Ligand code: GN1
Amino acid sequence: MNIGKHFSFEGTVKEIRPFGDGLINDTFFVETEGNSPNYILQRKNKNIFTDIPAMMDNIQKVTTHLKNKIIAQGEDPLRRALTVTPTTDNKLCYQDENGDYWAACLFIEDTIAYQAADSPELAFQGGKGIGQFQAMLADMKDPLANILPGFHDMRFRFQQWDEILGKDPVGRKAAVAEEIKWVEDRRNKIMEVWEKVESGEIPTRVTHNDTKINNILFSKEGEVLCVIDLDTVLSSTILNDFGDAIRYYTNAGKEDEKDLDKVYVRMNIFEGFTKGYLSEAKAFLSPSEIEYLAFSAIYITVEQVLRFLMDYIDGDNYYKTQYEDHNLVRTRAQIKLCDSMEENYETMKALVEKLAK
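If we take the form predicted on its own, what would you give as the structure of this chain on its own?
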């Protein structure tokens, strides 16, 4: 692969080979000879990220801020934060002859990544990792580009929803009347929270926006090292990060689980994550953020129900599907998960209030 010659890699490149199974970008491992560092090289998905230079600028701003904090703490910035590797002409990404953008970063050696949090202890570490990430960026003033317009914007999402329901392009609407009603029953409450974000009552901060546990690297001793996959960093509410993490971490089933008896909130995982998160984040959170922290899990899950169901009604144009009703299966699994969250909401809220003191 000749793309490697456009980056300022130390040493001699021995091999560039596919790496991981990410769904968005094409990722490669760059192995160098001798004692030179290794790297990660990615072809960024220009269909999802329409302004990749702005995205890379966001990443550089965030990692620079993080590294300054890490150095001040006397720790290793090359292990505790992502390091962007510039091109040979000192840019943050390279555009090839096909118009594709490539970016590279230092590979952090001797780390562990987990695909799921199956214990409260691991959930605690995941929560701690996201809490640390947000805490170190809480005082960042440098503005970030909005590289995903409309992302988590519920006013925008419901506008899309109303348009697609009005069109019913493939005639599926009548068959999902029950699921549509489920969403509509929650619209006012969701918009009430979003209006608090729009007014500034719930503040906007630097957020990660993809808080799955596999976006955190751990040391071999099990300690949080570094939050990775920063393509989606932008200015939003931290409720998105917390809520989506809870949606991922606590679900006893799969996101597209057909057996709904397997789908429910694991409250021990919720408690573990929340303890870890608030151990780092409670120092900077505002009262309004703490008030809606538990509800953010419901908020984000309703949004995901809306997006899966909207795509199903629209004819499956956004999410990749493996069979005809895949988006409907996803919808129903997320509805079951949200129902479980609502059943446990008062316990979740009381736990947040206790841990935030």
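What does the same protein look like in the form predicted together with the ligand, given that the last one was the form predicted on its own?
A single chain, with no partners or molecules, comes next.
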């Protein structure tokens, strides 16, 4: 692959090969010879990120802020935060002849990106990682560009939904009437909470917005090291970070599990993540944020159902899919997960109240 020569990699590149299983970007591992560092190289998804240079500026601002904090704490800024590797002409990304944007960062060695949280201890570490990440960014003054307008904005999502359902471009709508009704039954409640963000009752802060477990690197000893995949760092509500993590960590099955009996909320994992998160975050959270923390898991899972189902109805233009009905399988698994969250809501709420004291 020729793209490597445009980046200021140390040493000689031996091989560049596909890596990881994100749903948005194309990720490659850059292996260098000898003791030189290895790298991650990504073709950023230009259909989703319409201003990739602005996105990279955001990432640079955030990682610079994080690194200053990490150095002040006496820790290693190259392991505890992402390090963007510039191009040979010192830009944060390279645009190729097809118009695609590429960006690179240091590969953080001896780490694990888990695909699932299989113990409350690991969930605790993940929660601590997200709490620390938000805490370190809480005093960031430099404003971030809004590179994904409407990303977790439910007013915008329902507008998109109404539009795509109105068009039904590939004729899939009739067969998913039951799933559509499931979303519609929740619209008012979700909008009621979103309005509190719009009115400022629930504040906005610098947040990650894609807190699934494989966007955190853990040490081999099981401690959280570094939050990665910073493409979606934005000014938003922390409820999105907490809720999305709970959606992902607590699920006993996979995000695209076909056997729905395997999909439900694991309350011990909920407790582990929430304990870790609040151990860092309760110092800066407002009462309104704490009040809606448990509901945010339901909120974000409804949003995820809507996004997978809307993409299915739209003909699979957004998420990478591996087979024809993949987005529908994802939709059904997320519905099952959300049903289980709704059943456990009172317990979740009581646990948050206890742990936030």
